[in-house]
Every structure is written in structure tokens, then in C-alpha cells.
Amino acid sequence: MAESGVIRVLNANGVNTGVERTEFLVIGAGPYGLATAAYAKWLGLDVTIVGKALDFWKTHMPRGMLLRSGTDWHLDARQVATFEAYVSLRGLRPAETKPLPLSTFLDYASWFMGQYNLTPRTAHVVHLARSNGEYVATLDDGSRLHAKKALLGLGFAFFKHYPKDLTRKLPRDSYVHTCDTVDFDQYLGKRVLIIGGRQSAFEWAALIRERGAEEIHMMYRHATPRMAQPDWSWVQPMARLALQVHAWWRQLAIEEQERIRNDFWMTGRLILEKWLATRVDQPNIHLHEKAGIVSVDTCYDGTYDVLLEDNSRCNVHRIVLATGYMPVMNNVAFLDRSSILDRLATVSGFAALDPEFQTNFPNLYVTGLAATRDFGPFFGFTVGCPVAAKIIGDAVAN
């Protein structure tokens, strides 16, 4: 008997055995998971998506955050329920979407889900194993799902990057990653050191200051970024090349891949949104470019004395690591060790994927940030959502 896209298996007496079956299991209800689930459902597949919708975006991104994405970045592989269609329907003015508030993107995602009658199962997978050619997911509500095909839409949560050459200099409990510090009211009257020099670092500095921090120091190893209007127009056409030739990125010479990554680095790190300029150019925000940490000492009052390579010193209550994310599949705690992780083909921590985003296990796919090694840096951004969704959906449907 079918119920909400899931087949419940009954025994001879008509009693639910607790085992449920679905054709295509999507683990993760972030942008990539939602985009793929919607397209696969439109193709007629029996799809079950597990996870709280946009949970990472809602709980690990701060109120007041503004996104760098353009209005041409969206979730729909069919190019119908686009962000531009949503803007038109809502009657939003350009000033309301440039820059794009996080809250507006979340509303778009909710609208998108409604267009495809997509309702994620609000549970978390605590264990995924491979058995008899199927994938068996155990959920935190105690139920189990059996699926012929599965997609890991892992997002960012498993991949917080803590550079060892940095953290070994920091006292335990002195630091926190940006995604784990989004309640800035706790910094009222406090002094903070932010390590990192990309968009998130500068935006966290602005938001923390605006919530009443006493003083903020920023430290990074490159030159101070320019505050200008970056040009992202070249990104979507390049991401969409994968629709024409799925393996185009991996077929590039290493030098060409590095050139494109460098373009991303130049646009994403050395040019920041100009709307940040006045918010960061403040007397209590101090920039330390091309610098690193020499030492950190814990003071009697629980604060930290920090010596930087530019010979400056600061005393802070908290250190915030804006050090980004680095996919390492071994960090995905719910993957079964013996049936999946120990035999999963990886390269530098990334799952090795075929041109359809499939791992070395039949019918097990990986998307989003964890796919950037084989598909290019575009897939760490929402711009890659409809591309990945179409490639994976078509592969799963065949």
C-alpha cells in the first residue's frame, strides 16, 4: 500500500513490520537535495526526502545575512519554478533582492517546494548501510527505510574545516566555527578575533559589531579584499556546461582547472560585496592582512592574549574561525563503516564520482559541495543545483 511516496511492508497478518521501502531516497533537504527530489518526483519516481528543509540555512546562518547569489541562481532543473519566477509572483523590487536577504531565499525555497508538492520527512538519518544491493537508512525516530537508489545531499554541516596548523596554537574551547556562532547577542560588549578573510568573515564582523561588540580584530593571510560589485555572470554558463558534457570538468587539463579555481578565488575572496564596505570600515574593526598567529595565552579572567605575525597584540573573549568547509567523507558519521565507508572510493577526502554523480557503489550518488572535485567549484554554490538535479534525476530514472 503506497503512502506519501513510501511503501509500508506488512506481514501475512497485515501488521506493519516497521520496514518501509522507497525507490529513491534523498538524504538531506538542503538546496541540492530539494532540487534533485523535485525533479525526480516530476519524472515519476517514488521519492522520499529525509531531513528538515533548509535546516542548516535556518540554524547555522545568522539573521540579517545577505547572500551573494544572483536572481538567475535557482533550484529548478526544469527552469520553471525559478527564483525570477518567484520574484515576479511576489512583486519584489530589485532593491529587495540585490543583495539577497537570507529570509527571502528561504521563502523562495518554501515556495519551490510547494510547486512540486514536496514534503521532506522531518527526521535525520542516523545510519545508512548497504545490504543485498539496497540502501537501508535508520532514522532518529527509530524507523527504517529501504531504497534501491540513494542520494547523499550532505551540504556543509559534516565538513567544517579546522586547519591543524592553526588550531594547535589555540587553547581548547577558545574558538568556534562561524556556522556554530550565529547568535550574535552573546558578543554584546565583548572583544572578538575573526580568523579568515572571505565574505563570511567580513559579514560576521559587520553583524557582530552591529549587535554591540566592543572590538573586533580580523586576521587573514592574503591582501585585504576590495569592496566592489563582483561579476558572477560567467559562473552559470560554465556550470551548465556539465549538461552538455557531464565529464567536461574532469577532462580539463589540471592547469585549466587551477585557472578557473583561481578565478573563483579572485572573485570570491579578493572582491567582496560593496554593501559591506561602510559596515566594516568602522573604528572598532581592525584588519590584520597577510598575518598569522604566533601565540595565544589564556588570561586569569578567561580572555585570550593573542600575538600576531605583524607584531600586534589583542586581548579577546572569543576566537571565531571563518575557515570554510572541506569535504572529507570519513566525517559523515551516519555512513556504515563496513558496508560503505571502508569500500568507498575517495580522492583527497572527496568521494570519487562518475559523470552522473554516482559513487563506486551502484545507485549511490553524492551532490553539492562534496562533488566539487569531479564537477568544479560551481557545485559549492546554489548555481549548480538545477544542473546536478537534472543529471542525477535522469540517471536515476533510467
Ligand SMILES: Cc1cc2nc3c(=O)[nH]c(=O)nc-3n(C[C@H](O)[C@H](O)[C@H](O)COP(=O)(O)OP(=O)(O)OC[C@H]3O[C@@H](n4cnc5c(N)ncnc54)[C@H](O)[C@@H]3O)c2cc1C
The other form holds:
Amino acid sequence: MAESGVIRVLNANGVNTGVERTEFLVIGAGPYGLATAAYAKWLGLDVTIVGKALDFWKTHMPRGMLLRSGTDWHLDARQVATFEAYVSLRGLRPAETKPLPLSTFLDYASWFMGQYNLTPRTAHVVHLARSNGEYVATLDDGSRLHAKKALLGLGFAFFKHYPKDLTRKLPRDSYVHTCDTVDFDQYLGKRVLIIGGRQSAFEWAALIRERGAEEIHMMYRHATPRMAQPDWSWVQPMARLALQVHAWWRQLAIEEQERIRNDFWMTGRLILEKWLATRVDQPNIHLHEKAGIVSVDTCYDGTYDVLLEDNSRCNVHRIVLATGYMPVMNNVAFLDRSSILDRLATVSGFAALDPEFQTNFPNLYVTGLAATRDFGPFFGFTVGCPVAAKIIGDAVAN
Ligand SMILES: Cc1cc2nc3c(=O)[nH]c(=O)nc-3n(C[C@H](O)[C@H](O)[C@H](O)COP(=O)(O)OP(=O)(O)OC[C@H]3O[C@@H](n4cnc5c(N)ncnc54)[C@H](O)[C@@H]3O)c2cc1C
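Here we have the form predicted on its own; I need the corresponding form predicted together with this ligand.
Let us now look at the entire complex, which starts with that chain.
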């Protein structure tokens, strides 16, 4: 059965040519892709989503993770299938959603998909080219999809950040990014160094310890963040300003953008959720604040001797980089080099977007983290999903 939005092209003899057409191709079935697909579908567009639903959340976030966001952040541009509507339908008690377990977010997202009858095609786009004003996607199941309009909902995984001044001090193959280490059973009885000192670093430390790690060292350049209840209440109203004036963020003075970015990161990075406090305040979790790496040497038994700038030393089995994500469109290897990547306008690695999230190619849109330069830091979190969905959906429908 053909999935919704796809038209199979037959030749004059009625034989399937292997070419499929859709009006609006959404690449990536993460929160941003799903939110936009739902709204565009509701507007009456033929939409095809390609990607495994919520794949990043299921395979690159650890089971047992608690979200920083609450049920006020949701996916619906129409404000109907909201997280709060889901919570009330299920009769969830406050204790079940504060803090919000990853599994509850996934349940909500899957209910949301059901509300809009979204059935992503479970495949991966391995190549996207532009040809005769259309976008041609090749999928890993061998099929080809032609689309007039396309959205890149790429998310996070392409953009793992490995700071060069750090990695050049680490032996080759000695480290792994948090994105690639969510199965914590391997840490049982192990000593671990976590580099980075924001929420994900502390949450990984708590989870790794709870799975039986022997010793955890955490190292970061800044002071230890405060554990408190962060105030995110100002973020949603600000993210929604783009609905009134799509270009409001880019119209701000650079200093004003910087101030808001700092406020956002102060909330997000310099305050850690209170529920983490007792989980990391443990005798076998050692904090090394305002410290950098001096050297890391590989030992005969495969462990690593680490010397830190605070003159402390440790010997560890594993090194985990909690160094975050930074968009670099050049990393998106499935984009065809000659017809897209080489001519894609970028600024500091981010795609340069117009006020409708459109790249310099007509009808090619970029959303989520890769759009944060032009729309503000909120679009790296689900709070921006309904906003981006509305703006992109309306643009695509016109
Ligand atoms: C540890 C951690 C904790 C976080 N906690 C929160 C939180 O509490 N609240 C919050 O709002 N946000 C949180 N975030 C941010 C969150 O990840 C983003 O808000 C959200 O994932 C953005 O949605 P997205 O659709 O842009 O990206 P993603 O969720 O990354 O989805 C992108 C999808 O595109 C798919 N894809 C990419 N390329 C292709 C291709 N070629 N073909 C097919 N599919 C493709 C990927 O497989 C992926 O499933 C957290 C992030 C991390 C790393």
C-alpha cells in the first residue's frame, strides 16, 4: 500500500517506473519534522515524512533520562493536540510529569502522530539532490522520491561537537560523545572521566553511577553550575514572537541577541535541575571545576592516566565528551555536493535562512537546531516546534 502523500509514477504500459512523487518531503521524523508535517497535512498538502520516528530520542538519549522541559512545550501548531491535552486525557498526575520522563514524552509524541495520522516512511535518505527545480531523494531501500518542496529536519546527530583544543590532547579513539553512549551497562565497575559540566554531563554522571560505575571524575572549565529550579517561563512567549514577526530575532541588535542567548544559556547551562543534586552529590563522583586537561596517556592495560590543570590525577577506563552540538551544514553528507552543498548559503556553519526558514534554494527549508542562528536559541528545543511548523507550513502551502 502506498503511504500517504506518495504517488507512484507508471509508464505508458502501466508499469511502475520506480519514481515516486510527493508535494512536500519532510526528511527526519523528530519533533520538528513531525510538527511541521502534521500542520502541512492539516492544511491539505501531500506530505511524505522519511525517517524513523523519534529516532534520536530513542537511540541517542539514555533510558531513564528526565527532560528539562515540561508539558507546556508541545508539537501542535494548531494548539489542539498539545502535551497538556494528552496529560489530561491520560489522567497523568503532576508527580508523573514533574520532572518529565523521556518515556512520557515519547508516548505523547506517538499520540500526537496518531492525532494527525502521521506514518513516516521508516527509511533513511542517503542522497538528496536538486534537479530541474525539484528535490530528488534516494532512500536506503533503493527507492527515489521526487518532491517540489523539502524540509530538512536534521536535528542533532550530525552536529556532535568535538572541540579541537580538547581532542588534540586525547589519544585517538580514547573518547566517545554522549550522543553515542546511552547503554550504560558497559560502565559497570569502570572508572570514567566526563568532560563537560552542563546538564547532560551531570545527568550522564548520575545515570552511569546508578548503573554501577566505580568512580566518576567530571571536569569542566567553568564554575560548578547551581542546582536549582530554573525558570523557563519566559522562553515560550519569546519563541512565539516569531509568529507575529517572522524576522524579529534577526532584527534585534547583535548585543540584544547576545543578551538573550546568555539568559537562555544561563538558565539552560548554569543552573542544573534540582532533582539531579542528590544523584550527583556522591562520594564516588569527583568534580574538577575550572580545570582543563594537561595530558592523557594510554597505559599498558588500556586505561588512561589523566593529569588535570588543578594538578589532580586520575586513571580511568573510559572518557566521555559531554561537549554538546554545533551545526555545520557541511557535515550533512547526504546533501549532494554539486547541486546543493557547494551552493548552499551558510553563515558560521548554519544555513542562512529567510524569514520563512527557506534556504537560498527555493522550496528547500531547514528547521530545528540548524535554524537557531536566524530564529534564536529556542529552536534547539521543542518549544520552537509549533512555531516553526506554523511558519513553514503556511509558506509551503502558499
Ligand atoms: C541529552 C539531551 C537532552 C535534551 N533534553 C531536551 C528537553 O528536555 N526538552 C527539549 O525540548 N529538548 C531537549 N533536547 C533537545 C532536543 O533534542 C530537541 O529539542 C529535539 O530533538 C529537536 O527536534 P528535531 O526534530 O530538530 O531533531 P531530532 O530529534 O534530532 O530529530 C531529527 C531526526 O532526523 C532524522 N534524520 C536525520 N537525517 C536523516 C536522513 N537523511 N534520513 C532520514 N532521517 C534523518 C534523525 O534520525 C532524527 O530522528 C535535548 C537534547 C539532548 C542531546
